[in-house]
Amino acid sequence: MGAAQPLQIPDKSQAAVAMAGPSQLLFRGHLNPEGYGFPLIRKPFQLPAPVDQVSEFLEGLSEESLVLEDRWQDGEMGHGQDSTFSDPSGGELAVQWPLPPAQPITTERRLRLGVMASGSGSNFEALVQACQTGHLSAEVELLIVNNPNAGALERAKRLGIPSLVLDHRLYGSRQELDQALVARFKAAQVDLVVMAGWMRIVTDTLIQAYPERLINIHPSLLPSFRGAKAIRQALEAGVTLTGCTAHLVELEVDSGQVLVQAAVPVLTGDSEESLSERIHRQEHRILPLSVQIAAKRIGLLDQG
């Protein structure tokens, strides 16, 4: 393991991403093949310090766009786009705030996470990907689920991770059910706990034993569309943008503070299934760099 690095995120007060129109910018091969991505505008910026300084950070972050000049505009009135450049503004296009780090974070510490899921456990997954890639300096120690047919479990076997069945409706109030997760994790001393599509309203029982250490990840831009179905609200309401926002839990359903989030759009014929497919794969993304975020803001990546 290397020497510890301070985890370098840009201010959000500092900084903001813009989106280039398709005259300004040309994606090589379009989209990357995972289809991320997001543009960032590379002409010189004209802004005072300490902006200016953010901008260069953020200028060397996204080594598969290539912003050209404008041509939109050539002195002449009503001359149009210039058709030799296509529209890369497409579904799998997202915006992401914070930005992940240049390089993954190296610690001398390696971060202890409990994960809870309820469900098939993709958001699972993902944050174990990530710790064996190296681009979290973490171990999942131990997941828990509340239904026994949950495809968590058998993500777990296949990743070698420890796995509990704790089942709600063997628990006579919600205390009694966080009571069991506390005792769970604590006995496996978990640092942080991950809450990766767990469905069930937790109390200050686990709250308060993991106090700004409990993150959860919802299938929107908070604070719109708290609460279940949450895409299915997105869609009714007629919006074209929502997204994932990772936040660390409190008592209030979706209130906390939030950490990081992505911005979907929302396309045309968009069914519940087709943008729950493509939020997800930016709540895998940003799952593993909220969970570095929240480390930092206690000073977990500054132990040895």
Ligand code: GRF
Given for the second form:
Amino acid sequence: MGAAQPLQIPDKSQAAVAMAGPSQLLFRGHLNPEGYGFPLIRKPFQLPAPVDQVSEFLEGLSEESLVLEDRWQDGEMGHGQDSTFSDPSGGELAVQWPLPPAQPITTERRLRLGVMASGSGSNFEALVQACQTGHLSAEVELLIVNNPNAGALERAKRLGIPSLVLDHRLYGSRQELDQALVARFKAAQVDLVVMAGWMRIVTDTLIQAYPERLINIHPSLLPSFRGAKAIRQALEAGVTLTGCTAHLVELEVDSGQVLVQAAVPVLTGDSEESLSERIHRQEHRILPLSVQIAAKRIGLLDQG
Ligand code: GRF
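Take the protein just shown as the form predicted on its own and give its structure as the form predicted in complex with the named molecule.
Starting with the chain above, the whole complex follows.
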């Protein structure tokens, strides 16, 4: 075994663990049933080997990064090939954990957000919470649901967020529904619109009204498993790794520029419910982050 190379982390606060190069450090078993982290692909970097030098490396991490060490206690770290581990990138992927900012973001600018939901609205609530804690410099101005029974409505009431129902059955076409959505969001002067579990296909009417400003959350690592049954499809396909994706919306369903992804392992015996629950937990983390990224991309928030 050669001498360990120092780990080069481009941004310590953002990086905790990487898998790269021929002498890979792999996690044996399940690192953390909640997810491996966010595969924001940056420049791959090499972890030191053998594994005992990794603990020295861990000790040298900044306080912020050490938060992640807690998450590793469930997992056993191993070195070398491990058949229980599925690295979708074939060793080229640097898996990073972008941490939420240690401090609430202080900026003059607060984004105005519109949210669309059809179901329980847990992602909507995660967005509101990120705004309330200051981890996202934004305000949810309006929630629109297409289904009067959507649980998201109850959440909006509890959270004090204005909401309204645009029942899709009352509109003659998808375009007409989207026109109504646009009219309401324009009246609320929102900067970005988030589809947080919107189970309707959207049209150019909405997409053109919010170019680069319309975000969707989907429960798979796109482009795998598009469509409404992504979690079931992942289970049926027998993949060992799935996750969620926040992306910009294009006309083709579940396509468009990826903003953030989080990978979630499929555990033995997982049901749709159990897997969905763990994917949801990651969605709640990446969705606020994706809003921030989308806003920075188009200069609505400073790059800093
Ligand atoms: C999420 O899994 C999202 O990815 C999908 O719909 C689900 C919405 O969940 N598009 P919730 O209503 O936010 O709890």
